[in-house]
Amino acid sequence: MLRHETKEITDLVLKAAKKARKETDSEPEPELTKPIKWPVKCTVGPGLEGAIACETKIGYVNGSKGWLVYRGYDIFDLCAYSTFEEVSYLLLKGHLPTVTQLGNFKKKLIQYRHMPNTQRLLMSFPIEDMNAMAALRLGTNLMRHEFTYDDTDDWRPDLKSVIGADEDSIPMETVPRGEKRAIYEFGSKERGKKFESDSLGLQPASGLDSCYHLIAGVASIAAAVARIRAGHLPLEPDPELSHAANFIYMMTGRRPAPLEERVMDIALILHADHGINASTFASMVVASTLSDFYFSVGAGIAALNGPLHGGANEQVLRVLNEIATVDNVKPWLEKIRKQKGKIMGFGHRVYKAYDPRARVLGPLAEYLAKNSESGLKLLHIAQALEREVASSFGTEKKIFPNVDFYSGIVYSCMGISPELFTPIFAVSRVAGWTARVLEYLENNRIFRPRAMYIGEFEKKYKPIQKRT
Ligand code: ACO
């Protein structure tokens, strides 16, 4: 049975969907999507704008209609009726799961969320002094190390052979349960033997199981980073909780109310996939070299961090605080426009209509801000900024709020601090990254665009002593 508030959230999503359909009804029908016959002709702009790199069945973004579709399902429907677990399964496998399939998938996630080794390793780094996305990327690398070698019980080598095989073994306990559970780090020779590449040359970390491990584990890492930065120890996951609820729990130590869980779930659904955006492309480029999922997701995290991409959500909050009052919105915007600066949380390469994700996050922020004085203040400034941007740029430029504009207010109202906004984005987008990489590898071709050389030729080499 849905609680009253979560039913209100569903109604709010459905209302946003209705508004979206009404407002974009008159826009032209999308260009038909069709299979490609290579080589394909397309007009390419700087930053690969318009370039077609591959076929996909995973997701579709229509910028003029403001559509976002995962595997044929409208984003509004998924937000209203689905969960992040179901959506991740859908993105990876291509269809919605049955009860049994979803149950098995959840079991995998529960298993992989538990990573005491990785958390402990993470704590040996100065996480509290690191940028949260840098720490997340580091944690993802540690996950690779753990998964490919010794993170799961059944992959642990026989103790005698381990100790015998490596004189430099480091004694350590993986789970604090006494001597009987203690195992030993083992050396590179043993690792190499156990996990050889498959016939395609793919590393063992390039299987579907790694996708599950990453979807489950990036959330545990992000939560651990949040805890360590706040001066607390990382928490063990709670197997009784959903992905969204457990993520909040592992971050805060508090089992969330159904409303909070539902809002986080929707935020995770909304951010899960979005065409070949910069971070997804980065993941795919790395995967195309037949590297593995962990390196690919690490590249995605790195790309997502930038303020022109996922890093914008944190910047939006900084800007709203800098503006400080509704009265200051107009002068602030005039100043930025004079400086030809970018307004964080606005504009999009693909959307020339209102971003459907912002259509959901805006009302969600409004709903949550009702009970938060600071949230309400931020919301009023944000809404004033949205109105000012619309009137300042006019309808021609088609600059609307994007996904990052209201998400920060939503998270702020949930008591989450700004440096975690972009890691939360990654916790969700890891589903899209892994799904896209998995699909691309089916017909892999290494990425290799070219640049037009406009430099000089035939210059004479001068020894350093003769250079001025
Ligand atoms: N503020 C001010 N002007 C803008 C903005 C903005 N946020 N976005 C676009 N414009 C203007 C540009 O100045 C440019 O104007 P011009 O034609 O007069 O030169 C025009 O709109 C086209 O913008 P581009 O920057 O060329 O668009 P592009 O597709 O290259 O960039 C981007 C898209 C990076 C998202 C851009 O809109 C931007 O920088 N936005 C702010 C950062 C942001 O919010 N990023 C998050 C995006 S969503 C995501 O990645 C998850």
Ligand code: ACO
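Everything quoted here is computed from the prediction, not taken from an experiment. In this text, rigid core is short for the largest set of C-alphas that superpose within 1.5 Å between two forms. Residue numbers count along the first chain shown, from 1. Compared with the form predicted alone:
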Contents of the next structure:
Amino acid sequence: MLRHETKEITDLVLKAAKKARKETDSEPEPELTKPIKWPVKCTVGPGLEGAIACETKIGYVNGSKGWLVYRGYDIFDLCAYSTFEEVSYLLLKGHLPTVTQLGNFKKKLIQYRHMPNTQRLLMSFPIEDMNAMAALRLGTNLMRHEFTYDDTDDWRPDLKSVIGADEDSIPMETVPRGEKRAIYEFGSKERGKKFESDSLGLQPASGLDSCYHLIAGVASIAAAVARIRAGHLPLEPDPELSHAANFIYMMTGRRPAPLEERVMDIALILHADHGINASTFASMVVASTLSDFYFSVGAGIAALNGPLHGGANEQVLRVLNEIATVDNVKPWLEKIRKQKGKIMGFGHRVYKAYDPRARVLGPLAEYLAKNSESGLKLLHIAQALEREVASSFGTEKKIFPNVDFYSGIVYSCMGISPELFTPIFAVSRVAGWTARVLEYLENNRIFRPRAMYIGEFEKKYKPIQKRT
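So the form predicted in complex with acetyl coenzyme *A (ACO) is up there; where is the form predicted alone?
No partners, no molecules, just the chain.
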């Protein structure tokens, strides 16, 4: 239940929702919201843009209208009334939990947040000198080693049961037609029988329990990385705190106020899932080979580390500090336009309307900045830049702030260091990664797109002595 101390935050979200709903209609895209009859015809651009890879019930993004939907629920309603634990359960299970179901889920998260051996192993590496995302990916692998039997000598995939799956040796140049059910499933009795009563308490590296472990564990690892990089020892989780509050506590060493906890909760909800983006696709590709969930999430972290995917909010802060004053916004923008440079935090590959996540984060940044002199300065520059971009490019170009434009200000006002912004993204998105992987494996088919060959033919081999 949400606390009365955070009612102002809820009201801000509901106000943003009301404005968003006034500016759009309620009709989804009919061609993208119906069951697929394989093979499907679609227009595909470079980087597989526009390609239809699978069906999903997890999330829906309508870029032309600025919609973000999780399992049928509007993102504004989830931000206003829900928690990250509830939303994670929703993404994984397909429905909001009952009181008992949520209680059991929270008990699992409390259990899996506690990982002293993984933290001890992590501290044996030079975390202080590593990129925070590299350290987070390392920590995920260490979690896999500590909690699962997939790294043990005795564990081997049962190749006889896998051979009927969609492995790469099957000719894939024919038109794929899909299957009605998964040919091979991670949670099958056959695969798990060998380790049903493992004496070390180890578990499979794939399945629903692994999803729970990763959602809890990635947050603990990210917090430990933050502590180690700041020269402090990692902290044990507090079983009395929520997921968002525990994350702040384990990262900063202080128990957050209800308002700060609520803001983090909303930030995590907003970033939990967003269609088949680069990191989600990377996770699904790895899982489709029948690798495990830990390696799949590691692939998602690796993709998120790329500057074209994660880290933009960190760059937005750099830009705002570079602009320095509200009076310098217009000259700075003119200079960037002449240089044909990119304005960080604006525009989106999907959205041609105002990003619904930015609609929520903007008011939150304004609310938090009231109590932060440096935050207020950044906010005023950001708001002036948004006005200038809108007036310079006009509404016809559909360039609006995206999720990264205000999220950095929100985190800064909470005292979080910029190099931790992308790890926070991963702490949230792991819920979407695991849910998407879990769903895809129900009807798994290994990803195998083709490339158009534009090279030469019939070249003659020359001995090395005759090559110039």
